[in-house]
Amino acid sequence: MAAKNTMRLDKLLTMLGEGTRAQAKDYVRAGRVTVNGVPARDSGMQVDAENARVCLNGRALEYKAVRHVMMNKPQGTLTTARDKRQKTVMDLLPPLYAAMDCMPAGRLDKDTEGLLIITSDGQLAHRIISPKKDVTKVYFARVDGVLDESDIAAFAAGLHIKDSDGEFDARPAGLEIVSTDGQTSEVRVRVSEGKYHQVKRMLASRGAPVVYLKRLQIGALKLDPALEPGQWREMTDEEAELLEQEANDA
């Protein structure tokens, strides 16, 4: 009986982002590709991708069937899969997640910071964005003006928007203050839905602008605070648990 993730070898290669199809077929040719220790001679041939050894030059290639990266996501960069002409998260990434269809798990602003999700789960991107899943994403923003305990109220009882972007009513939400100098203020946000800016119009219909935003958290996954802006690394197997928690409660 086949394995469950049996491929051709040329195929395992490109979805390890060892290169394209034709680039993979030179390396077996060249006899720079072992399989289980054993010299590949052909290209199409079939491999256990969850249990065979493959080598290219030496080095151990890994195969997960899925990956779930967190990156801090910088200033500057769109968050999306691809840009003719912009630079995009993908960007920041080695091939290998573009070659296994990763995406980002919702959306950061251009100019917004933080805690991004990127999964080649893309039903798990679905659910995890789902405005009927209602996960709650916490950010830190910097805002141009004082807030103060009426607009912890006002954010409690639900905000009517109505603006250059539109108008909606925003759901309840958390405010905390944290610090204010008299000019401006930091903040926590609390929110469990993702309307267009919604963080950045919510803080500016109480007068104070947003002048810069991070995200901190999504559902109980917390950004490592290790990780500077334009760094990323593969979720640790706990993280990618809550990530399905998160996911999964109604």
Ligand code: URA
Contents of the next structure:
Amino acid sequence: MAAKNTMRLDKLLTMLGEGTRAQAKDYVRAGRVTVNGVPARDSGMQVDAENARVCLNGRALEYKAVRHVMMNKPQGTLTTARDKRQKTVMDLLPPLYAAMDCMPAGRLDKDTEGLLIITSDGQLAHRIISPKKDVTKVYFARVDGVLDESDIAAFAAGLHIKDSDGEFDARPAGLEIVSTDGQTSEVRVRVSEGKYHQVKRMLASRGAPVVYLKRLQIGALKLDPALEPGQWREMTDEEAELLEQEANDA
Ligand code: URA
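Shown: the form predicted on its own; wanted: the form predicted in complex with this ligand:
Now the complete complex, all chains and molecules, led by this one.
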């Protein structure tokens, strides 16, 4: 039989989205919380998270063992769980996600926007970003410069990158030229690895430095176009399914 998922009541209330641990303690103290119909007196009591019926002000709370978030990461935020000085993507989410040990699956640069997966399933996060698995990522970029067929061919053949950050052979990648005004261009790049500043370095190596970068897709999972930068939502069951498949197939 699977081990019971028991935890302190105040922790569980936080994981159910009902504020911080301190607020959860206050709710219990004020007699606003019941567990299986009985008013809770001790916020440290052990509760079976999956089976107990926990109510706040008479309203039953829904427990989810796993949560997956889709975020449109805004520019100016770090993709780390915590930072003393700078704003991170976790600061954009209510405390429940930190309480569930949610973590970003992969990184975007501070100035990159777009699709970021944040999940409480650490194993899934690692499977998605593992260098051994070649999950495809699609980016939209605005670059200084004009790209042409020779750049598309060079991307497809696999670029050799040598710059101030080091040297590596990039795997064959897709480059699609969306538009150009003769000075700048808009492109789509499809890569199956995640080296440091990969897309920026690939485009810079063709004389087209990136001025704006946004991730559109990870595997089959696409950024919801309704999400503005800084907005997020939990994934639908279908999206969560796609994510699981991606992690398994990869
Ligand atoms: N490639 C980059 O250069 N930056 C990102 O943030 C993601 C991919």
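These numbers come from a predicted model, not from an experiment. What we label the rigid core is the largest C-alpha set whose atoms superpose within 1.5 Å from one form to the other. Positions refer to the first chain, counted from 1.
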Core superposed first: is there a CA shift of 2 Å or greater at Ala65 between the two forms? no
Using a rigid core superposition, assess whether Ala22 undergoes a CA shift of 2 Å or more between the two forms. yes
